[in-house]
Structure formats: C-alpha cells, structure tokens
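The chain below stands alone, shown as structure tokens; this is the form predicted alone.
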Amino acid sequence: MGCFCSYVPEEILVAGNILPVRVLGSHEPQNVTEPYLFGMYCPFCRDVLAQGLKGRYDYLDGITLSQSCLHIRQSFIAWREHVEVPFNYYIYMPNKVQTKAATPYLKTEFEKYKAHVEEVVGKELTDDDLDRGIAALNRNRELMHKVYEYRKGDTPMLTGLEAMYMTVSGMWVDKDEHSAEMEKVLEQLPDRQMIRDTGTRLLVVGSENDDTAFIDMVESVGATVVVDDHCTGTRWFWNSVETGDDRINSIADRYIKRPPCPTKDWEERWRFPHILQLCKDFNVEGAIVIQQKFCDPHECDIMPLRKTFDEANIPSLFLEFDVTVPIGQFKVRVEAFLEMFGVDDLF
C-alpha cells in the first residue's frame, strides 16, 4: 500500500498483513506532471506523481493519503485519477490537532480506514491483529531510537547518511525484517571504530528530505549530521503507540501527539521546543534549515524557526531544494557556513 504521508497509520496496514510503502520521488528532472499539477507546486509532490505516471510504483495494490498539505493532496488525487491502482483511500485527518476533539475525531476516521483495509484483505481485523501491528511498529521505533542514541556521543557511531539509509529503508521494508537488521547493527555499534573526524555537529530540519547525495556532501566537508527533524526521519518514528483496550483510539492518539508537521503546528508551536530539545540532547552546534521550493507550510515556519535558533545561539543556514540539488553551489555555501565554527576541510 503506497503511503503519501508519514501520518498514514501503518499499524492498521501491518495488522492486515499489508506492506506499507512510502511513496517518494527520484530526484530526477521530469516533464510528465505539468498537465496534472501546477508548476508552482513543490518539486517533491511533482516528483512523487511522476513516479506513478512513469510506472515505477506499478507493484502497489493501493494508495493512501492522510491529509497533510494541499500539494501532496493534489499529487494523490492526480495519481488516483490517472494511474491505474486497485484501491485508494483518503483519510480525513484534522490539521488542528491541538484540541480535545482531535483524537476522538481521528479515531472515527481510522475506524473507517480499518474497514477499508478489511475490504482489501477480505477479513476482519481482530484485536490480536491490531496488537500485532502495534507491536511491530513500536518495536521498530524503539530500535531506531536505540540506534540514534549512538549519535549523541562525542564520536557518533554512525553518520547522518547511514542514519538516513536506516530510516528511509524502514519505510519500504517489512517491519519485522527491518527490526531484525537493526538488532544486528546494535550489536556492532558499541565496538565500531570510526575512521573519520566528527567535525561540526549539525541538525537538518525542514521539508521532506531523503536526498542522500546532499547529506553525503555535507558530511564530506567537515561536519556530521547527528540528528534531524523531517518526515523521513525522526518525525516519522519518534513516539510510539501507548497501548490500551481501545486499539484504534490508541493508534489515533499516537498520530495526534507525534512531533507535528508545520501543517498541524498551531495555534501554539509545539515543534520549536521539541527541536531545541533535540539540539540539546544531541549536542548540536549548527542547523541546516531546508525547504522544498514552494513548500508553503515550511516556508511559513522558516523565519520564526531561525529566530528560535538565533535566540538559542545556534547558527543556522537556509537552503532551498528543487527536484535536483545543486551540489556544487550548496557545497560552497555549506563550507562557508562551517567556517564560522573554525572547521577546515577535514575529509
């Protein structure tokens, strides 16, 4: 089942023995989406739709979107209308999560989604099925937390690039298989000998980011990405389901309370205190703030977020992403940013 957003309740899919697959772009120029999406829509959403139009996700049996931003909604709708797929479902998730009504409302929507999944798989999902789905996701999240703990020390035991491979692969691989691989990694990390200097400890925060070439470049010029806040990283796995007798309510409560996307971070800003806590816990020295071009929710966040960093004495660098990242230009800007930390090219 293709998931267009990290707010899709994977627990329900796993309970139905369905593999959740995050639908991502390819970071390649394309010219197939203009009839279906405005050119001013964010490049990630256009790239996502291009993958469907080009047939690269033809193995999917269905697609799901849990309401987030308008641009990805249009990608989902265009995919539903123009890419042949047996099943599709749009989850009406509230953007106003800071209200007592949010969890009960989302519980009702998740119950409808559970009924849809039961139709897809041809059987009722029992409490035991839901318990299995919850346990698989909770275990996977707990293990990713344990791996991230090894990024907190003076010498991080894995790079930001390796961490990105870990999280993004978890969005495509069977959760139990992914967890088994992480357990193997956790056995090796305590004795791992890093052959690189850590350099400046960075946080990457902002729009969807799975651009491995960009992270590799940043870590090649005197830095290590020690933590992140984006939807292919910590925002996806940070909190677990607190189990209770009402399984669907517990799942809904988890998605309401998870570190929010900017589309859901109002009227109060819950994100900024969480991001500052990440900076403290991972001993962050500087932040790279990224925005997919035309990403309205994150664009509205940039100024107050950078002000928050300034008030906390955390230097920040803003970069605007397109479908393809201008690695050469960005490298010059990242190197200039790192100079304020007294870091020369260490690598």
Second form
Amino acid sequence: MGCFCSYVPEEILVAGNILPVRVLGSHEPQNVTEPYLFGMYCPFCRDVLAQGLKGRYDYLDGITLSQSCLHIRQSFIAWREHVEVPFNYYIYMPNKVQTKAATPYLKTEFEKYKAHVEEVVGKELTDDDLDRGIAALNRNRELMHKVYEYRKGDTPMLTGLEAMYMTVSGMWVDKDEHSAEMEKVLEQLPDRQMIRDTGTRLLVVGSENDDTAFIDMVESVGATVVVDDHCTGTRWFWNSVETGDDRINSIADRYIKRPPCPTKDWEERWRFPHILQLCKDFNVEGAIVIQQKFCDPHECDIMPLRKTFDEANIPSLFLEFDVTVPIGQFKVRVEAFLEMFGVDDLF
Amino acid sequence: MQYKSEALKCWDKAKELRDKYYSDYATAHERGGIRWTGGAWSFDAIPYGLGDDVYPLTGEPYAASIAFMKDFSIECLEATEAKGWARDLCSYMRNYWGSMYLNKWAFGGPFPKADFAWQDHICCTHGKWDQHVAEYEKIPYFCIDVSVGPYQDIDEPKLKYVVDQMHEGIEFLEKATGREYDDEKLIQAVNNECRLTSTWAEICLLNKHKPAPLDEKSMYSLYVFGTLSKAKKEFADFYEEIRDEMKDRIERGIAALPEERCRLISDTQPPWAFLKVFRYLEKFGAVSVGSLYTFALVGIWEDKPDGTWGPRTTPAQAGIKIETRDQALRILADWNLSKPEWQHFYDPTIKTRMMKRIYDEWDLDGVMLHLNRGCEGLSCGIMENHYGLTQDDVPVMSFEGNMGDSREFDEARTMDRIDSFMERLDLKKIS
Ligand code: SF4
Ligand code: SF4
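Having seen the form predicted alone, can you show the form predicted together with the partner chain?
Now the complete complex, all chains and molecules, led by this one.
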C-alpha cells in the first residue's frame, strides 16, 4: 500500500498483512507532472507524482493519503486520477491535534480505514491482528530508538547517512525483517570502531528529506548528523502506541500525539520544545534547517524556529532544497557554517 | 444589440458600510468594545455571543484592500520579506503581516491591535497565519479545524469534531475576554449568517439572466460583506436590498455591460491590483458574470428539485427554531461545511464539476482560470481543473498571477492571452 505522508496508520495495514510503502521521490529532473500539478507546489510532491506517472510504483495494490499538507494531497489525487491503481483511500486526519476532540474523531476515521483494509484483504481484522500490527510497529520503533541512543555519545556509533538509510528503508521493508536486521546491527554497534572524526554535531530539521547525497556531503566536511526532525526520520517513529482495550483508539492517540508536522502545530507550538529537547539529548552544536522550495508548512515555521535556535545559542544554517540539490554550492555553504564551530571567541 | 445600463443604486451604501466596518474596528476600544482578528471563513457568528460591541477584522479582505493600494502593498510585502519570510507564502498573509509590522493601518493611523485571534483552518496557511499574529501581538488565539472532508461525506463524527471545537471555543472566548456568553445573541447571529449567505446565492443566481445585471468587478465590492462579517444583521439586510435591486434591474432590462455578447466566469481571487483585466474584456463585449470564488466563498447553495443549483434553504425558511447553544453550533457547522469553496480543498474534480455546472446553468461561453501563485489553497488542484474542463469541451483560458503581489503579475502577457482567447471565441474588439 503506497502511503502518502507519515500519518498513515501502518499498524492497521500490517494487521491486514499489507506492506506499507512510503511513496518518495527519485531526485531526478522530470517533465511529466506539469499537466497535473502547478509549479508553485513543493518539488517533493511533484517528484512523488512523477514516480507514479512513470510507473515506478506499478507493484502497488493501493494508495492511501492521511491528510496533512495541501501539496502532497495533490500528488495523491493526481495519482488516483491518472495512474492505474486498484484501491485508493483518503483519511481525513485532523489538523488540530491540540484539541481533545481530535483523538475521538480520528478513531472514527481509522475505523473507516480499517473497514477499507478489510475490503482490500477480504477478511475481517480481529483484535489479535491489530495487536500483531501494533506490536510490529512498536518493536520497530523501539529498536530505532535504541540505535539512535548510539548517536548520543561523544563518538556517535553510526553516521547520519546510515541512520537515514535505516529509517527510510524501514518505510519500505517488511517491519519484522527490518527489525531483525536492526537487532543484528544493535549487537554489533557497541564494538564498532568509528574511523572518522565526529566533527561538529548537527541536527537536520525541516521538510521531507531523504537526500542521502546531501547528508553524505555534510558528513564529509567535518560534521556528523546526530539527530533529525524529519517525517522520514524521528517524526515518523518517535512515539509508540500505548495499547489499551480499544486498539483503534490507541492507534489514533499515537498519531495525534506524535511530534507534529508544522501544518498541524498550532495554536501552541509543540514542535519547538521537542526539537530543543532533541538538541539537548543528542548534544547538538548546530542545526541545518532544510526547506523544500514552496513548502508552506515549513516556511511558516522556519523563521520562529531559527529564532528559537538563536535563543538557545544553537547556530543554524538555512538551505532550500529542490528535486536535485546543488551539492557543490551547498558544500561551500556548509563548510562556511562549520568553520564557525572551530573558532574560539577572542573575547 | 445594445442594452440599457445604469450605475448600481446600492453602491454608495456599500461604500459607506465598508468604511464603517473598518472604522468601527479601529475605534472599538474607545467605546469599550472588543475586537478580534481572524479569517474570512472564521465562524464569526460565535464571538457575537459576547455582545453587540464585538468587531472582527478578517485578514483576507483586509489584505485584498491593501493589495488594491499597489504602493502600500509593496511596502507591506517588503516589510514581511525584511523579517525573513519566504516570498512564496500566501500573499494575503504577507500583506497583513507587513501592515502589522509597519504599524500602519491601510485606512490611516496605526494598526489596531486585536484583543484575540479567532481563526478556522482548512488551508495549511490558516492555522499558522494567526499563530504568528498572536505571538507577535501577544494575544490569545483559538482556531477551529474544519478539514473533515467534502460535504457529501459528512457524518455525525465529523460534525461532532467541529462542534466540539466550537464549544471549546466558547470557553476560550469567555476566558479571553472575561465576558459571559449569551446564547441568544449566538442564535441571532447564526440566523443572520444563514440569511446572508443564502441571499448572496440568490443574487448570484439572478445573474443567469441575459443580460447579466451584475458584472464580476462590481460583485467584488458587494460579495465582500460576506467575507467581512457574514453573521452581521446589517449586512444580511443589505444583501436583501441588493437582491431586490437586481430583480428590479432584470425587470427593466438593465445590463452590467450594454454590449454583452459573451459570458464568462473566473475561478479564484483576481489579481487585485489589476482589476482592469475585466474592463479589457468589455472591449470585446465579454462580461464576467462572476466566479466560483464570489459565488461559492460567500454563497451557500443546494441542489434544487429540478436539478439546478440554488440558494440553500435557511433554517428559518425551513421552519426550524434554534433554541439551544448546541443546536445553533450544529447548524452553523453543517451550514459552513456545505460551503462550495471548501469542497475542492479535498478533491479538484468537485471544483471542475461545479464550474461545469455554472458554465451550463449560467449559459456561459468560457472559463478563465487564475493560476494564482499567491494562494496555495485555492490554486490547489488547478491543473486538474484545467484538464477536466478541457475534457468537458469548455473553452478555458488560464493566466498566471498573484492576487496580492503585483510584482508577480505580467499585465502585457495576460492581455495577450485574453486577445487570443477572444479570438478563439470568435470575438473582435467592439471599439
Ligand atoms: S510538508 Fe512540505 S515537503 Fe512535505 S509534502 Fe508538504 S509541502 Fe512538501
Ligand atoms: S486559502 Fe489562499 S488566501 Fe486563504 S489562507 Fe490559504 S493561501 Fe491564503
């Protein structure tokens, strides 16, 4: 099942023995989306649609959107309209996660989604099935947390690039297989010898980001990405389902309480204290703030977020991403940014 | 054929009411009143339960007024950019924020600070717009999420989600203002809103007549009351006057454009600094009889028994007496969730169907689509609309622009596109 956005309740899919697949882009220039998506929307959502139009996800049996921003919604609709796929489903995920009405409402939306999944697989999902789905996701999340723990020390035991491969592959691979691999990794991590300098410890934060070439470049010029706040990283796996008798309610509550996408982060700001806590826990020295061009949700947060970083004495660098990123130019900017960490104050 | 034409009689009153709205807001505190800021789609009926001296400032029409004042608008946009905000954000929001940062009220004097912010959320920008206003002005903020899906799918849990937030909102209002809430005033406001928005649909319906009594450019000056405060009695009464004047114009054969020979419609907000586009169309005898935006942002509609689109029957017309707070809120939520302009946030094919319907029922010759870089909300799915309408054999002209940032509008290019569209429709300049 192709998942548009990280708010799709994968627990329900796994309960139905369906493989959730996060639909991501390919970072290649393309010219197929113009008739369906106006150029003022983010490059990520256009890249995603391009994959559908080019038939690169032709193995999907269905697609699901869990409502978040307007941009990715259009990729879903255009996919539904112009790419042949047997099933499609739109979950009206609430945007106000801060109201007490949100979980009860989302519970009803997830119940409808469960009925849809039952139709897709042709059988009823029992509590045992749901428990299995919840357990698979929770185990996977817990293991990712354990791996992230190894990034907290003076010498992070894995790079930001490796962490990105880990989280993004978790969005595609069967959860149990992925968890089994992570268990093996966890056995090896304590004895791992890192043959690289850690350099400056960075947080990456912002719009959707699965740009491995970019992270690789950053880590090649004297830095290590020790933690992130991305929907392809911590925002996706950070919290677990707290199981109660009403499984669907518990799942709904998990998605309401997870670290929010900025489009759902109002009236209060829940994101920023969480991000500052990540900085503290992972001993972050600087932040790279990434924004996909035209990404309104993040554009609305970047100014106040950078102010928050300033107030916490965390220097930040802002970079705007397109489908392909100008690695050479960004390298110069990242190097200049990193230079400030090596210089002691004269006064 | 040349029709008779004459100026609108309601014009002066429209101007007077609009000026009064803004001056009432600016001077509210002098009279001990309350002012709030928010959006054109905020549930403005609810704060009216705080008293008769509650004055709203809705961000979009205020920003549209700024956009119309080209030089001041550039000043505001630059002030927002100077703070570091991206240039591609909603241009209404950028105009509004700029006016706030500069502490300059578009109508003279300092920018009047609100007592609280009261928003609703369907577009990604809404919740964030007033989050920033509230932080900047240090005022309390409440926002109601209405993004529960198209009206055809509304069921009890969806309605309840919205209504529950409204109840929370009333608690917020009492806390933010220290006033006791009056349900009777809420009930009156809900009835006013239903009356105003249904009457506006009636006015739009009258534009089916050939020649059209109203053109789109004039409509902008009238529809605005439904965006300033749709629950205000004075405005609901005024819409009934406008409707009567339209009927009278039709009876007397008065046209908005004496040379009407081609009827068009547009979709979203116009480029406010370049309303002359509509005057240019007139040179070809083409009149824009409205837009999905003016019809559907303020008007509330329903399917009539004969299958046509018409004004939604109000609770009062249906003999429903609203008696409790909860009933009022449920009616208000249900009424707004049927707002046509909200439907296509979820699915552009709904907008395509609505535009095709207007094209057929208003007997039009073509459709103009504004690829509006200033509004991520209403441009959402616009390429699908282009595709869908073209598939349905509707002549479509698209033009790129920005409702609130005149720097992003290429006037000469748009006029060229109009020329070729007119040529496609076999129309030549009259003079
Ligand atoms: S949140 Fe931003 S990056 Fe993600 S799909 Fe929406 S606009 Fe694009
Ligand atoms: S719908 Fe358009 S005008 Fe309204 S807040 Fe969203 S972007 Fe701005």
